[in-house]
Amino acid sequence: MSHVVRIGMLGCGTVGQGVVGILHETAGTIERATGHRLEIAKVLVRDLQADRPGLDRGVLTTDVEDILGDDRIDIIIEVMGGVEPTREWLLRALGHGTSVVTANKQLLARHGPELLAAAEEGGSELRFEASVCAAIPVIKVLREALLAAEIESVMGIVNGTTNYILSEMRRSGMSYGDALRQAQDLGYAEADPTEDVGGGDAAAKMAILSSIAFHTRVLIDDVPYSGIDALQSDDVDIAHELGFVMKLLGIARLVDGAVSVRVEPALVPGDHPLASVGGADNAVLLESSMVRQIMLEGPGAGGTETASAVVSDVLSIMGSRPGSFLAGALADAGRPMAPEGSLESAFYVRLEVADQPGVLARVSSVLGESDVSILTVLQRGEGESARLVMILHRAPEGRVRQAIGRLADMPEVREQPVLITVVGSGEAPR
């Protein structure tokens, strides 16, 4: 029998939607891998009327006391923002023994050590892994599969806002100004930009950051920032012609047994891992003399992205029935396997042919029958051979390979064609 686990939620705007939209529709996997079915029991909101799919109205409440006072509720989720009266809200329901999820970073970098204190006093947990780039699981990384790595350097793209701007400014030349209004209208950037451009988001994450990975506690105003508002295209530009990406980057390293974290614009080789990094992603460079180097990259922000870490942090909370870690990887083990040629994929092929008028044209005409398009093609005669190098549009591979041995039963065709798949440029396998 299930055991049931109820919520509170204090704020339901994008995130918090996100986690209600990501336990609804999850509810029979977690229930099915963990033995715990979750019940969304009260949400805070500002306003009782506004439309929230998935929420019954008798959730809804405008009084925190609904949450805090409620000693049933088992865990709550923080995702309002704000520090204060938040800091008091989840000091309290710490030292009562009510769990906490929150993705507020400024919070944590302001008062981590004292919400940390408050939780163990009242044998509760304390979960944040949405408050650093969002769905990558780095904190879990540090505090989990790393934790006696010994870490010696953090350092990463934590800010999507300004890596956007930056990526842009390189990639078409624009100017600051031109990159940071295009970030806007596209929502990477908020109307009021200035705790990303100026570095203070980073900050504050590079201060959660650097606590956990050295074990120790460090505040946001332990940490020296710059942004990059005050940057100019050329020197982005000379950077670039130097071999070199200009990047905000945190950056914490081990320096003789003490913590060393600051952010600020720097260059990056381009080679670099962290180089290639770009748009609105993040990434995070973890070093230690017994791991060597792990990278982790992917959306660092987003609602349904930072919903993914709140519910993951839940889930951590929670715990597992016995035997819960075979049962939650093959909790879905009666979906079928997807039949052999079915994925879809654009494909590289290279044929050896007859060099005679109108072969590509027959070569064409038989992918056109198979119902498969032709992206690019490059012919090169050589003697009386030619080889054909195509890419082809993204196809199911079943439908491809029919083709292709269409392709070879043409007398014109002198060799078993290659063919390897293509991915990246837009032309990944879905």
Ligand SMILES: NC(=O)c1ccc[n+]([C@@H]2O[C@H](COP(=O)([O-])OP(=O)(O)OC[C@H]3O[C@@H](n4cnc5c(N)ncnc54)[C@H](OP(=O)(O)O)[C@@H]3O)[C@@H](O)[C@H]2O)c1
Second form
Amino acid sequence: MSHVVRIGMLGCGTVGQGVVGILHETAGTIERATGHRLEIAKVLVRDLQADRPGLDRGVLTTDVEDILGDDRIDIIIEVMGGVEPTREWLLRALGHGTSVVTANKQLLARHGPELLAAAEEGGSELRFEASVCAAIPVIKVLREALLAAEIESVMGIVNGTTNYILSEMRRSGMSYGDALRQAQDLGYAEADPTEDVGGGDAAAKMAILSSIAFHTRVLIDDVPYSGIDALQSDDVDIAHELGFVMKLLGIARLVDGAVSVRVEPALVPGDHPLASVGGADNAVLLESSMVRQIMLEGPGAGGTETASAVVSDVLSIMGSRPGSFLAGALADAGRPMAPEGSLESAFYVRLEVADQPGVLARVSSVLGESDVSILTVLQRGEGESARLVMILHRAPEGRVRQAIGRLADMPEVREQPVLITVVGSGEAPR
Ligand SMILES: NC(=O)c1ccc[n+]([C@@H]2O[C@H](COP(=O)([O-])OP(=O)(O)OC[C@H]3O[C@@H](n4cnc5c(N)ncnc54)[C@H](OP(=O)(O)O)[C@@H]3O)[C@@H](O)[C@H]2O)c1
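Condition change, the form predicted alone to the form predicted together with this ligand:
Let's see the whole complex now, leading with the same chain.
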């Protein structure tokens, strides 16, 4: 006879409705495969009157005690979002031995270690596959398949909204503003897109991914980030002309045993695996000398896509014993964070300069004084001004930023120089 696993859900919006739908559609398959019948016992919402297809109104509640105080609930699915009171509620559940599946990246990127400690203490499990890249099973791959692979670098397009905007800017020459409006019309971007376009959403996901990849604690405050909101379509076009594609990249690397994580617009060569990831898709490129490169690509958001990762985590909990090795996957290896500016990279630089003889020679001499050399130059005159676009050879970022600061002070340089990281070629971080 099947054993009933009782689920308590916190929230039932876009992702929660997806979970309800998948559990209904796959109930028979799950029961045959696992011997367990999943039952949605209680669902916390704010609005009891809203339409919730597939749910019996009798399971809805606005009182969290109906879930946290019910000892018969086996697993809690948290799909309501927010940091508080969610953190407090999940700490209580985990501490009492109830396993939790969550899709909440902001909560994990701020309080992941505290929640995992509560799970360890309570003998429960905390799973969060859906918090990064929705349907792409990147956390499972890092936690299980590549646990011993000594991952050295994680590079990801982990925000679908910005990937859609950049892909459209490149494809049709649209401005950033027009591409954002189109993304909003099509439902790829929120009415308030700040978290996505400013890089905060990607930074939270990179904190989670680098914690798992490097077995250490990385919180969102450890991840410097910048978004695509200040990007000019000129830079997207020129990069394309030079054979590069602009992406909002999460870049996490081990540098001499220390962890360096950041999110920024960066250039990847046209033949790099991440260059062809278009539209609103996500992709994560994992590198280690043991396994070389592994790339995972697919939809990074959406109610059903995210819900499929949530359900997969529920099934994993049912298939593993509490306190199994997976509960400790975020074990703290105690790695330090790498000092800012230590990462070596190639760079794209755009300078608007006075169109006078000898300017390029003076620019290259200023760079040379900082031991920074030029790989490629593109020069265009436009009346009294000229545009100099350079790809710089690999050098430590701090040294390059110092040299760019000195260029900005030259009387011939008319605007603040634009500096963009180039990744993925022989000239850039592997
Ligand atoms: N949407 C995606 O594509 C996606 C992708 C990856 C991860 N996520 C993550 O998944 C989580 C849920 O996202 P979503 O898009 O499904 O959000 P949503 O559509 O806004 O749904 C939130 C649900 O939680 C309920 N809720 C919120 N605060 C509550 C409170 N204080 N007390 C009781 N109920 C509360 C809401 O109740 P009412 O329905 O009554 O308002 C609603 O049912 C978030 O952490 C999000 O970051 C979403």
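In this text, all values refer to a predicted model and were calculated from it rather than measured experimentally. We call the rigid core whatever largest set of C-alpha positions still superposes within 1.5 Å between the two forms. Numbering follows the first chain given and starts at 1.
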item: Threshold 2 Å Cα movement between these two forms at G383, rigid core reference; value: yes
item: Cα displacement of F244 between these two forms reaching 2 Å, rigid core superposed; value: no
item: Core superposition between these two forms, C-alpha change of G21 at least 2 Å; value: no
